[in-house]
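In the form predicted alone, a lone chain appears below as structure tokens.
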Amino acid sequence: MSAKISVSKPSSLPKKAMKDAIVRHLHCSLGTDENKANNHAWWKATCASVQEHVLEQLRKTQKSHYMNDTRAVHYFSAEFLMGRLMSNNLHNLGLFEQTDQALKELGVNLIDIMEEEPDMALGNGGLGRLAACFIDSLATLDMPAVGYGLHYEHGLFRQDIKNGEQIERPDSWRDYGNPWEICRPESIQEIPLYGYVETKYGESGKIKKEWHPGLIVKGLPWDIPVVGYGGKTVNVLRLWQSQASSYFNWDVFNAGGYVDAQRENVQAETISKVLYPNDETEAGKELRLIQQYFFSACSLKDIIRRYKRAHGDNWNRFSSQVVIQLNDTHPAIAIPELMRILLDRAELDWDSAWKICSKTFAYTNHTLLPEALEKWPARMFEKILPRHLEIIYEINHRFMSEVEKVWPGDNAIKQKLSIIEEGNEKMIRMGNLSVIGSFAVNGVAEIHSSLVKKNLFPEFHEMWPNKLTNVTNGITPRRWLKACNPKLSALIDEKIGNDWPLHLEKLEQLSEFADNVKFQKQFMKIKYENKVTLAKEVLALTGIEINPKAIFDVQIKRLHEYKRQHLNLLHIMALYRRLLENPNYVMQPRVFIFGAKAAPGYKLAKDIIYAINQVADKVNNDKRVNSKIKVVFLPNYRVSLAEKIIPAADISEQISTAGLEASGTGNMKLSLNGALTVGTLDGANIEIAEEVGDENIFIFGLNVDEVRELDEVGYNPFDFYYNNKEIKAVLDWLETDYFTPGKPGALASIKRSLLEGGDPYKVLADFESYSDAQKKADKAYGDKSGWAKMAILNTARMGKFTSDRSIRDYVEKIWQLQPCKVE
């Protein structure tokens, strides 16, 4: 089944109508005048004018879904990295040109006022941006869908760089309100926490469980409309804000306890305060578990409320109307929560409840790293969610009986598959719970899904051979080419027509122009203009001047050892050393651009950021390298910054250890915008290489099997340290004070992690191959026509990696949805 979609036509709304609406909102909504309005006021008035159209289509969409009693997907995700919405909504509604012209007549520049919009701080990295792309595609394909998450007050954090070090600041993205969101107090949910479970016996001897909570927290929903391309379907992203169930204790306040009177309020509101609180502490762990339960429980209650409105107390149709996609293990607690509702509230028997539950949930796995598959202490469940612990034990008990039938007497397999991990402390394995409680489990790239079956969950795959499947990730070309790279989009329109944002496979037609000298020049002129724009942004943010004629070499992603920003850093240091030893060393001038946040409790990741900045400071100010190398670390990497970096990139660094990156989506965005990948055979890099051709990508390093073989024979990083003079020299450099004057050894933790720490991510094993790939890329850039051809072919062959294709795959393989047209 594939949804038939047609190209968006520019809205018929006249420019004058948009101009009048903006002025009306400036006067009536903001109470100000054209003569005194600043850019922020113009931005809010323009948002309000656009929102009129958004809300009208939202009303029609919801009515259409209700009248057709549609089966819908409910996408549960701890992150939705939405970025800015003005540009996206204007493009999707077909109102960009009219709005631009209307504002020009009012003496205002649309691009300037769009800079007033803060990024919605609702995510961290690829997981959250993927969720945002998916809900965009669901609306574009007319699929009934609701996104569910948390309404974080501060999001992750705003990253400042001070003396080279990451400093975390609150990201107060809602200080002045958010014009796109709507508060829905009529749909508040009450969520229980703590307390104890009472066992009761009915007249017939039937056991009934009653949870007496110690605390009730309110969930207040905020709705962000999600506009599909063409502006027909507008779905909703519903985010939950936590509040105390009773706002204020007057008796305590009047007795002089001014702070204590608000204690419960502060405790409750903390739940939706920050994305991923630091879980190095016991309190941080508890808060994370409460966050996950809070948003999952609010969302389930909301789904059930809407289901009952149409179907009353008849649960027979629930799993045919409702599918819930768990985006990683963060919302896995929804499985025992639905069981609790069905058992304790609807009073169904266990088998009926489990049948409904196990046909409702599907689970996306995003990682092969064991430490990223969440585990919670059983004692923490007992304290915060006592009834859920009982239900998890029962799910596990019944599942162990199934395992016994398949592997009689095999306790080793039982230990591996059990939801309960026995050890010094009993732990609840949320990954195992997600697989057992879902009807479908998918990985996010061909290699990743194959490793999930082979290495991560092989016994589950043996038990349920049809449960584990693959859906390769994708990105929305509306944001990641049409909106963020308007000059290239216009050139593509001119060559192949303007319906490619809905049918990305049509980009293949650009291949015909890959050898065309005129087209090559047009394509690379746009790339150069994007680089000039980024150079201005870099100067404004960091004070560093960079040359737009140099190679822009980009690594933008979360800072983690497996993503190997430190491999990139060691290569930069090696290049710098080569230039110092031989001032005539031949290389194309290159600017290395990093954007990355490190988790607050992840010391080595923060040390790597510090090292990048210290090396940058030394290299950028060393006249001996004659500006052949510049290094830039852009602070506070986020969606709106990515939208400026990606169109300007020449080289895309996708250098994770093979077998550890589930998919990646930055690799797709960069390649779509004509950057060439330097990458390992990992995640979606493998599929990108298949699409663009081996001659248009720079692959290096160990593959998945070679990494495993190296581990099996015993990997010793000291072998590479002593046998490669360049590796030894660069690592020894980190122990001196060359990059940190007066502070010898300030960067030595990186060397220690690679040698004494055993180099778990094979940085030294891949260094020489990486260096060779970079030499090939350097040589290729010297051939201007050859490079242009490769860049064009990267853009032309990215059709597979649209999130529309990903969503069609989910619809056909897992969700079984039907599109619902909205006029």
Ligand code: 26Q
Contents of the next structure:
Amino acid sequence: MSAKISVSKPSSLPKKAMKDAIVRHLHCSLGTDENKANNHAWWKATCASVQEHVLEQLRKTQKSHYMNDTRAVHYFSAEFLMGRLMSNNLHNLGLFEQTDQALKELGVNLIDIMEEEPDMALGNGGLGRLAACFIDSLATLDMPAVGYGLHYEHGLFRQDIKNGEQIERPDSWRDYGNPWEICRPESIQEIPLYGYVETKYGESGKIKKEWHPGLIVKGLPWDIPVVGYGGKTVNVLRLWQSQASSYFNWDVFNAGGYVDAQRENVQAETISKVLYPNDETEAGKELRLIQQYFFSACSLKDIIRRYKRAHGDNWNRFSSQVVIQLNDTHPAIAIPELMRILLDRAELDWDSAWKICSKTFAYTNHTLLPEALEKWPARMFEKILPRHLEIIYEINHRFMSEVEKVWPGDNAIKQKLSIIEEGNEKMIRMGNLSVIGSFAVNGVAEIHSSLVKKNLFPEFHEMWPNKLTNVTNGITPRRWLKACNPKLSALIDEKIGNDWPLHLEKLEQLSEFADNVKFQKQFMKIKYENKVTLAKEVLALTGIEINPKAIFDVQIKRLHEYKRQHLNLLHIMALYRRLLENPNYVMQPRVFIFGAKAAPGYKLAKDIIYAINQVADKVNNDKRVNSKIKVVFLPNYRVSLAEKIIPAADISEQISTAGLEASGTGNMKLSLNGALTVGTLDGANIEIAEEVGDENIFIFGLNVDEVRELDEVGYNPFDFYYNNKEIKAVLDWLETDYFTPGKPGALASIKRSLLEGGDPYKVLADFESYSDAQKKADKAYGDKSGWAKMAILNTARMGKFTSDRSIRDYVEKIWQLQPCKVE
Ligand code: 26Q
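Can I get the form predicted in complex with this ligand as well, since the one above is the form predicted alone?
Let's see the whole complex now, leading with the same chain.
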């Protein structure tokens, strides 16, 4: 077969061609050979061989989109949590088997070399991973789409655990190069910052504004190809790296200011240096605003350059060709930036410019937590983006006239809806700006979207009843089942055929086998084997031995009080106490597995990590209980670690205070892999319960209305402390030095926050109900066949949560895109 045919039909590429390509890259790209190469070299050579196919499809995709003059979505996100790409790209191209075989013949293990790839950890958690799942689905569904973000030099910090405490170290994912990315110096953009605005009067007496920036930085794009499943459409994720603009600094240099020039270089290059952790105490930092503007402005210029190539200076079709999705408010500055371009550069009048602008943007909200809603000091705007501040004032002024028409004379409503928050320090509210400047606003799960309408933006909802909507989140089944759980995937293929990764609703056909004892055994055997594999990993990473026959109970997510890892911990301590008090206490052996990073400035979150590790240390080494309970904190939780934990999980902990987790997506991944949820009626848990049925999930705790009612009557955590012996005992235990020998009180901050601190997340109010749910789960696990049936039904009923469905919802409700097939 000729090479040409094998490229256009990647899945039929013979193993020999792949083998030859890998050896060729070892020799010609890496300057080594089969005898000298280590795993890292084999990994790089394999990437380079795969990338040949990727780039061929990328070229075809771009040609096809250009020829068809397609409308495209531009997904603006400060975070893309891509993880590793090799396994995903191989599966999506249909090259996994051939590559595995080719490497085997070369004496190399594919699974081993995949471990060489550093995670692309360019995100904090859910929001960043959602962006990664969405661009996978967009390419899979042949949708014209570009992801735009920042090319951080350092992604989310690496977490080490030292004496039980989190230590942050820099993440250096590109130290040895990234074989997937392509540098595009031909598409560099220049971005102005600082300076002042000059008001000029044109011939016709028309006012013209001219921004004289104080600094110009360059944006250098790096393209990461995004391969759709089936290997046809390959879209790009374009990430901007900041660089000093050499021409701008030249004057300083000539004036003898070599050191000054260097200082400006450093400043420019700092912009894309590091990803901010989602740390409340870090909010309002100047560099973060510059990051947001930098990538939004680069991306807009890039979009406009491409638009002009097809449509020249005619702006009439802009909003029919371009839709921009704002992933939270982080890129909301793109709204005044597009206005600035249309007003000051294209010289459109305000109304025409606003019409285009407000038909271009759509905004996704990911949080109701008031402290997480972005605000920037107007003073900071004035310094960094003086022209944008003027435009924001004008947008607000005109919007206030609209509000006046709807609620004449109502200043309270005006104050609430204004983009400007008056007060000691004037602030710009990015949420209000985003709602006003977008044609659609969505929440990420049904309950969340209804709370966005009811509590967060009720007046906006009244003004524009069709603007606010819901798109429930989803996850890509290619990464989160097919690639990470190959054994279960093979079993599913055998039972229902192999097209479920594209049509996840077909998993429903598995429910037919849920009562079949043979299938139950096959399903649970795979779960057991996955647990054995994870147990080995746990031993290697922590030195802790765990029993794969025990229940693997998993809570993996960022550490936050509202996610309530401390509720889980208090329950573990209660179990420990029960076992010490009654050595015959009946329970299934259970391994509690945690993975979580705390924001570096979030003291209590770090205290909770420390507490988990101290309790783990005690329990794991206590002969009286350690055949029944083990506690494992896996350091440096990240996408590639999630891929190992999720296939081995029996229980999924989704225990946030009702009303606070916008959606959650780990809940979907775990259930898809046959874990049963212990969870509150919060976020997407509610929709998961609807899908799997109440008998296949363990729901507990206050619901959203009950949480509100409790607040209204006045919640007093001391009531629970004094009325529940177990709660009192475990909280008091935290204050002793039992878990921190020689350091009494080292865990007391947790107790304090739950009592004197008022227990803002209702941990004590939900404790008893949580403990009951855990007893039910424990009992259910004792019935092997019953449990297997529930696990199978979880997998079978996750069809709704494919990110392909989310993307179809966005396409129909918001983006109005047409697919564009690539040969
Ligand atoms: C803000 C200001 C300064 C620095 C950082 C930030 C920042 C960064 C990231 C604030 C928030 C984030 C990330 C939020 C996030 O991940 N939210 C999650 O989004 C998921 C996808 O919709 C949901 O499933 C989760 O429920 C939600 O918590």
